[in-house]
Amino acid sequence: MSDQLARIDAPLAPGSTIGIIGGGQLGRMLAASAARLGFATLILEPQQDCPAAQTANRQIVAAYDDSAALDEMARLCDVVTYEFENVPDASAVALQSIVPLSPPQIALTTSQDRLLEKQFLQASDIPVAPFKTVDTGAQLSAALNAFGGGVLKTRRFGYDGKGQRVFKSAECDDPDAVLAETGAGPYVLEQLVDFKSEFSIVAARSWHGEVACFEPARNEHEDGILRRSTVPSGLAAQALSEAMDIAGKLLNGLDYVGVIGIEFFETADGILVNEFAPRVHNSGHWTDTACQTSQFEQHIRAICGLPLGSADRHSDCVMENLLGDEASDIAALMHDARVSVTLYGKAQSRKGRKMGHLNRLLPLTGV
């Protein structure tokens, strides 16, 4: 990172304060891990009864771009991180000149825009699916004809399948209406990928450049939402090695500090990166019970200047997201003694909303 930006050169002492932008379940679990290591946490989140406020020491109830709130966070915290990637870019710029910000603003900015993300990956010699930019209905028609179909995505603010539309062929009767229905533009159209599996890597990098990768997990999605992640993934050894190499290249290329989640496609011709998230990741929840060091503790270690923990796993694991009312009967979920349940403290459930997850541990069988 630039010498003009605040950074950490020595490990933070217990009792130091970590600022977390965002009050969702990831912030909640980060705060819990921080407490185990003796750190205090301060949450910036406009929702007063947010999940993270239940485990943090303090909350600033304000918008993510509230200048007074950002000034207060910078004054009270020794390091600041975030638990979601749609933090306003201006907020990150303002913070990182005063207090160490991890991951860095460049990672946030790059991941917020699918076009910038793909361009960065290409420039880093990291393989991605062919894509075209789309701003108009005419450009959509041309891109569909070039690819014979594709996946239309908004460049910003899409998640869990939102802001996306799949075309199995080049046919599109009213491209302008399709763009209006998909969400606010601009857009990218990605060529459809004939993949054998989807998998992800959760990895970490320290302030001093130390890198640790957790084992890739095979992911299964339903209606655009991650349903389960499984380790071992069943990937071939070459694909495992290539994916870990890509993770290291990406972390070093961004001069990254903290945990990152990278999603991949496994194809007959090799692996492709789908996208990355500059934060702890849903597909890494299995690390909480199957590894000596969870992704949440690893993130706290990294951003506080502490040595990274072991990323080795001691068990096989299947992580399943609990959606909507699936988390309402915790006793039934825990009937299997191998199952560990984590609930997110959300007051209201609704269809498709992530309310918690469970990890089912199994004896270690290898990779």
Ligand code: AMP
Given for the second form:
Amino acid sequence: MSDQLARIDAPLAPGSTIGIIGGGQLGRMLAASAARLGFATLILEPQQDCPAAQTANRQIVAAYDDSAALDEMARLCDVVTYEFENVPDASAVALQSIVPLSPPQIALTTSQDRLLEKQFLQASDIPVAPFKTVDTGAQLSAALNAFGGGVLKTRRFGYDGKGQRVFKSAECDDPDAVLAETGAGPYVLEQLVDFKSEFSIVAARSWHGEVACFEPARNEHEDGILRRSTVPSGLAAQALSEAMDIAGKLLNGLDYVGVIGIEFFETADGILVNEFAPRVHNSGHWTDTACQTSQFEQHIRAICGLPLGSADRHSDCVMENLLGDEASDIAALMHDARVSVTLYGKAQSRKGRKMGHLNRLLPLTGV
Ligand code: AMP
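Just the form predicted alone so far, so send over the form predicted in complex with the named molecule.
In what comes next, the whole complex appears, and the chain from above leads the way.
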């Protein structure tokens, strides 16, 4: 195996096969968009009949680090992508020398570890909340005292508010126990950000370095889970242009190919990046009905060496996640004719589980 990265020299022809690591709803919607453009898709996912396999051509049922499965995937696919950021690093390394892998492994590795991510952002002059690394209970106490509180986060494998603990003050009786309850270390403690709003940008970069940003969406979370994304975001013009600049800087700095999701805080003193995900993003689902090109099609175009589509928005839109039982009565959801419903084909509903989403389109008012 060489250190040379496999690259795409020319746009992939219709009928080519796209490999997707991960079998969740993002893979499902990517596979549907790929099919629309005439591509075949192959999913690598250990869970049989996963949401993505239902819209893809084929599934390899195996673990994400199964070397025989990865070899098979590389042999059968013309390009490989992924729909979640916890793809094992060794799998990405193994794949990328034999088949083009997009987004690049550096984006994956950086986003998997909150410390690496923050260091990368800082080195790129992108503002983040002040933070301290925490490996021990004593370091947690010291960091809490320094910030007068904060948000403790595991460096790896946190999502939807899992692996996190909020401290409104420096008080912490048993820091060692808190670390153990929060999840496996190491950790970072971030200063508590007094944000006016949370928003995100979904943007894409092609093999040729062309960049297209969707408009920012304002995001509302409940219990750490995204509840709603709204466009227009109502963001001040300066914050909007700064966020677009940051997206371009990040994409170019990572020599990125594909769609990225970047989450921001808007504060009284400016904007901060919270984190980025090297994949299509829940807060970009509104693009599916409110833009000429959806984030899913944009990702497929980018990774297949095709020109990016227009990211312009033709309607205002509110995207709401359907959690747990909220997706059980699809007919009721459809009573509002402006609503389009997307379900993820998950057999089991659980409290807080993302079962689908709806997009409510409204006439275009402005940015
Ligand atoms: P994350 O997993 O980093 O996206 O965090 C989940 C949610 O926790 C964010 O969307 C915010 O609502 C909240 N949060 C995360 N970090 C901070 C912070 N440093 N200050 C205040 N709220 C935060």
